[in-house]
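Single chain ahead, by itself, as C-alpha cells, in the form predicted alone.
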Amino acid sequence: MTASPNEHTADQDEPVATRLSVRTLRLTDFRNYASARLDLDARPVVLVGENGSGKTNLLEAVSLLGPGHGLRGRPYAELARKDGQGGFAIAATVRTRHGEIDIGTGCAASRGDENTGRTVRIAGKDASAGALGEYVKQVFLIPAMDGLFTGGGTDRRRFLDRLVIAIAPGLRSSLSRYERAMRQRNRLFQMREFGASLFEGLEEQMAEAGVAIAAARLDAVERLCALIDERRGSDTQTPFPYAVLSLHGTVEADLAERSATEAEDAFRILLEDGRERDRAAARTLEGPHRSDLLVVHGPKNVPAAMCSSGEQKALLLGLVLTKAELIKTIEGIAPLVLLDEVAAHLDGIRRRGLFDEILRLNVQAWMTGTDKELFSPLGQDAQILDVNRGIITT
C-alpha cells in the first residue's frame, strides 16, 4: 500500500544539510508486512492505529537504515513476515548531509540451521551495516526502555554507546576489539589455563580499548553536561527536567587523573594483578563494561531511580532529545528521532513541549500513537498516516 501525503510548501527550498530524512520507504515481506510504501517529505511523520497494527514495525524498518541491530535488537530471521518466502527487504531513499542517498538493507531467507546476516546496499554499492552510521543518524525511545534508570547498567551503558558511535563511530570498533579479548581471556579462565604469556598480550589489547571506550564516553557525557548547562542557562522554556549526569567506573577515574598512556598502563597491571580474582569469577570483573551511567534528576537533586515513573518517563524523554540536538550541534544535520508510544504517557503541557521541541531542533521525528487527536497541535507541521494491519494511508 503506498501512502502519499502532499509535500509540505516550506520544505521545497530547506537546504539539504538542514536535517535528516527519509524520502520514500518500501518494505517487502517486513513483519507484518508484504508490501509496502511510503512516500514522505521531511515533516515530522505520524503513525496512528490500534495496537498491533503495525506501526512500531514501521519504526523498526526506519532504524535498519543506520547502523546497529534495530530499535528492538531482534534477530535478523525474527524480523521476515511469518507467511513471507523467508528473509526481507527494506529500500529507502534518503536525504542526507551528502544529498539524496538510496540505502537497501534486508536478510535472505535462512537455509537450515544457518543464520544468514544483513545485507547492506549503499547507492548502489555493497557496504556493511557499520557504514550506514556516516549517512543516517538516530536516537530512538522505546517503552523498553522505561526501566533504564532503575535496571542494571548494561543498558544504560548501550544507550550511552549508541550516541558515542553516532559522534565518533570509531568507538564501534574499539568496542569489538576490546569484547573479542575480554571473551578470549574468559574462556582462557574457563578452560583453566594459567600460562601467563596468554594473557598478556589479550590484556594489553584489552587496556588500549578499554582507554579509547572510557576516553569516549566521558568525552561524550562532558559535551551533553555542557550543552543542558547551556539550555538552562537560555531562555528556551522546557516541560522537561534537566538531568545531571556522571560516568562511573575504574578506567573513567584514572582518565580523571593520568594521561591516557598511563592509564592503559595501570589498566593493564589492574588486569594482571586480578587475574586470580577473575579466575575464581571465570570472567573480568574490572574494566569499561562494567562502567555505569549515573543520572540525576537535576531540579530535585534525587538519582533518576528514586524517581517517580512519570518524572522518569520526562527525564529520560529530555536526555534523548538532548542526545538530538547533540549530535545536530556536531554533525550539523538533525538525526533521526523515532519514539515509540510517548505521547499518550504525556500530560498535556509535556505533549506540547514536546512537538515544540521537535519542530524547534528541526528533525524528522517518527512518532506513534493510537489517538490522532493527541497530535493535533502539530496541524500541517505533521504528516499523519493511519495503520490498519499492514495498511498505511493518509
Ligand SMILES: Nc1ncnc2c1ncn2[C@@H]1O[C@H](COP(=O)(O)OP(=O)(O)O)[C@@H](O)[C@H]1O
The other form holds:
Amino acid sequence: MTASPNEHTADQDEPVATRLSVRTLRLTDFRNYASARLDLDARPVVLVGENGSGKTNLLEAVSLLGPGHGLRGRPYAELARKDGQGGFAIAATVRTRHGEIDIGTGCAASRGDENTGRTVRIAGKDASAGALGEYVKQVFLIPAMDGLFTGGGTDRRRFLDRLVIAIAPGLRSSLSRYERAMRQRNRLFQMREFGASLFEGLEEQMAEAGVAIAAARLDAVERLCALIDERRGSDTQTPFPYAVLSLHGTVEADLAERSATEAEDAFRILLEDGRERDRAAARTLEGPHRSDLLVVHGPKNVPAAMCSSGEQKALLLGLVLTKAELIKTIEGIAPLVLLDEVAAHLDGIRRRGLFDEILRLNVQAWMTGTDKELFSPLGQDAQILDVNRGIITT
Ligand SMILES: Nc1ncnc2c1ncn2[C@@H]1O[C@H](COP(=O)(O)OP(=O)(O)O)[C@@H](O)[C@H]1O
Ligand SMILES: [Mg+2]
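With the form predicted alone already on screen, would you show the form predicted together with the named molecule?
Below: every chain and molecule of the assembly, starting with the one above.
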C-alpha cells in the first residue's frame, strides 16, 4: 500500500508529505499479533474488523510510538502476546518534522518484574520514552474516556496534562519531581515523623515543582480557550459543540493573581500549615495533584457532566480535535489523531464533519470501526485496512 493518489488533500495547501505519519509498522508478539507488518502512506488510516479482531491493539501499538504508557495505560507485561515468547516489539518508520525516523520500542521477556520499563530506540540509538515526544505527538479518544466528564478529576487532569506535555515537555519532569517529593512527605506521615526539618526540604521542592506545573497548565488552558474562541469566530464551523474550560486548583488560582515567587511561597506555607491536617489523612490533601479541568458545554451553557451521553461524546471529540489543532499551531506539525470506535457513535452529519475536520487538520488519523460503509465518504482520502484475528489485509 504505497499509492497516494493526491499530492495535496482536498482543501489545504500543505503537502501531504509533511504530515506526521507512520509509514511502516511491524509488530512482534504484541497482544494478539504474533507478527504483523503494515506499509502505509500519509493518509488517514481506517481499521475495520469485528469485535476482538485487534483494532484497538493496533492503535495501542501506534500510541506507544509516542511518550507515555500508551492509550490504554496498561502495564507493559500485559502487552506481550499470551502464547508468545514473552516480551513484545514494535518497530516503525515514522515521517516526522525531523525527517523519516526509525523508532523501536518493546520489552524483553519479563523476568518476573512487573515494573520493568520499555526500551526505546530512536534512529538506532537507545533513548528514553520521554524522548519520543520530540518526534511523535498524538491525541487520542477511546471508549474508556466516555466517563471523562462524570468521573473523578484524575482522568481529566491526565487528559489536560497529556496536552500540556505535548506543547511544554518540561511538565513531565516537574510532575515527577513533585510526585517524588509528595510521596516522601506522605511517607513521613506514615512513619510518624515530626521533625520540621524533614518536611521543609520536601515542601520546598513541592512548592517549586507545583508552581511550574500550575504555570504550564494555565498557559495550555489559556491557549486552548483562545483557539476555541478563534474557531468560533471563523467560517470553518464544525458540528461539534465548543467547550468552555476552566482550570480549578489551589496553586493555579493563586498563580493567576500573583507572581510565581509569591505563589511558591504561598504554597509552601500552605503545606507547612496543613501538616497536621495532612498527617491525620496520611496524605497531602491540597496541591496541583488535585487540580481539575472543568468543562462546560458552550452552546447550552451547561456543565458537561449534566449533558446527555451523546452531547458529551460530541463535546469530547471537539475538544480532542482542538487539542490536535493547538499542537499543530504551536509545534508546526499536527499530531497523530487516534480515534477508537468514534465514527459509529456519530450521526451522518457529524461523521462527515469529523472527516472534514481530519482532512482540514492535515493529520494521519487512525480510526476504527466494525462497518466499512461508514467511512466511505473519505473515499481515496483514507487507506482502509481489514483486521481479522491479528491479521491485517489491505
Ligand atoms: N497479551 C495478549 N495476548 C494475546 N491476545 C491478547 C492480548 N491482549 C489482548 N488480546 C486479545 O486481543 C483481541 C483483540 O483485542 P482488541 O484490539 O481490543 O479488539 P478490537 O478489534 O475489538 O478493538 C482480544 O480478543 C483480546 O483478548
Ligand atoms: Mg476495540
